[in-house]
Amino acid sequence: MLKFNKIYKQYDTPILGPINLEIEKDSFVSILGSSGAGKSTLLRLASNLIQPTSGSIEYLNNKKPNIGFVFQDPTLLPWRSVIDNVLLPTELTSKNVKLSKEKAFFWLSKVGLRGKENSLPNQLSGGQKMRVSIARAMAQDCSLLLMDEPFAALDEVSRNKLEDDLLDIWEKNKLTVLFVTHSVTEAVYLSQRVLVMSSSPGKILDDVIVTEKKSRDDSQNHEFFLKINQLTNILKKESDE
């Protein structure tokens, strides 16, 4: 789906690179690392929002996929209803509004917001706002979903529910997901693969495959929690150096 070839990014100082990385189609990949490791920069490069200082990014069949981007802040316009927030990208790209509205209603229903279509953002909880953001991305028929710490500000119950909903969406819709998080547990729970980034400048420090059954039940998933410990130790060693 996505290939980074000797990617390097610099502003006043080096931020990222060199990065050589392949993201397989339909995979779920999480990115861990300390603040300043370049995780968000990597997503913005993947989405073509910014350009690398050097290197290149290749997409499957040399064709840029439909990309959905979900930020840590839901970025909803407060004066627009839920449905109108989901439709905003359609308006900006002049797509078929009738078909897009059908997709918007469909995805709002899929993320559990049936009946909230005409609500304003200030009438929603934090978790509901994030669901709107996910529905907005999915309504654009995205095949590559980029998520930048989307659940960081949520309470544990809301976060766990959205993680499960996200996995369900990923499994049923053949998406490629690139997911930035500071939570090791979240990364292991969601992902098939976890990239650990070093900082100054950001590089891929480790690439860990996760094959354990997804469950939060400690008593039944010894291997799952061993993987959490492995990644925690990698991050700790990086921070100590």
Ligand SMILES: Nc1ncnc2c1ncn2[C@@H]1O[C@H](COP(=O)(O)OP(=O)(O)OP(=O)(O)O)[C@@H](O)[C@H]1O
Given for the second form:
Amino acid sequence: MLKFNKIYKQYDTPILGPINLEIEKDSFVSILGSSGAGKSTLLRLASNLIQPTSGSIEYLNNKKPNIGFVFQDPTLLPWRSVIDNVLLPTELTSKNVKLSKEKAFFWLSKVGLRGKENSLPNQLSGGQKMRVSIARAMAQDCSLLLMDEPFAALDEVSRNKLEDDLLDIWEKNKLTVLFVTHSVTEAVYLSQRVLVMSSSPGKILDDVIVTEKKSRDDSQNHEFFLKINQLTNILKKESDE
Ligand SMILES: Nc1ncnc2c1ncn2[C@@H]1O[C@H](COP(=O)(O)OP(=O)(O)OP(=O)(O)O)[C@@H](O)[C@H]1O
Ligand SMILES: [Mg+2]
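Same protein, different form: I have the form predicted on its own, so give me the form predicted in complex with the ligand.
The next block holds the full complex; its first chain is the one shown before.
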């Protein structure tokens, strides 16, 4: 779906690199790493929002896919209603206004915001704003979904619910997901593969495949806990260095 070839990114100082990474089509990949490791920068590079200092990004069939981006903060326009925020990106690209509206309604109800379509962002809780941002990304029919700590601000119950909704959306919609989180448990629960980044400059330190089907209540599930331990140790070691 996406390939990073010898990517480096530098501002005043080197931030990232070298990054060599291939993300398979329809896979769910999480990225862990300490604050400042360059996770958000990596997503911005993946979406072409910023350009690498050197190296290149290749998309499948050399064609940039429709990309949905859920940013670390929900970035809603305060003067636009919920529905108009969801419609904003499609307004810019799509001619079929009616279809876009239907899709926006569909995704808002999918993320549990039916009835909030005409609210303004400042009438919503933090978690609800995040849901708007997820609906906005999904309403664009994206095939690559980039998510930057989307559930960090949520309480545990809402978070678990949205994680399961996201897995459902991923399974039903042929999506490639690149998901940044600080939660090892969340990464292992959601993904098929977990990347761990080290910092200054950011690199991929480890690449862990998670194969077993996971279940939240299955305390007998060995792989789940083994992977969580393995990744927690990698992160600990990295932060001690
Ligand atoms: N536009 C910019 N100009 C200068 N430095 C930047 C810019 N954007 C990011 N950086 C620097 O790049 C490094 C990586 O930032 P990035 O936001 O990618 O980290 P992160 O892994 O997402 O951290 P967090 O977990 O806190 O969100 C940081 O040291 C940050 O200060
Ligand atoms: Mg970040």
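Numbering follows the first chain given and starts at 1. Throughout, rigid core stands for the largest set of C-alpha atoms superposing within 1.5 Å between the two forms. The model shown is predicted, which means the values in this text are computed figures rather than measured ones.
Trainee: Using a rigid core alignment, state whether the CA of Leu113 is displaced by 2 Å or more between these two forms.
Mentor: Yes, because once the rigid core is superposed, the C-alpha of Leu113 moves 2 Å or more between these two forms.
Trainee: Is the C-alpha displacement of Ala153 equal to or greater than 2 Å between these two forms once the rigid core has been superposed?
Mentor: For Ala153, whose C-alpha is compared between these two forms after core superposition, the shift is less than 2 Å.
Trainee: Indicate whether Gln140 shows a C-alpha shift of 2 Å or more between these two forms, with the rigid core used for the fit.
Mentor: It does not, since the Gln140 C-alpha is displaced less than 2 Å between these two forms after the core fit.
Trainee: Having superposed the rigid core, state how many Å the Cα of Leu124 shifts between these two forms.
Mentor: On core superposition, this C-alpha lies 3.0 Å from its counterpart.
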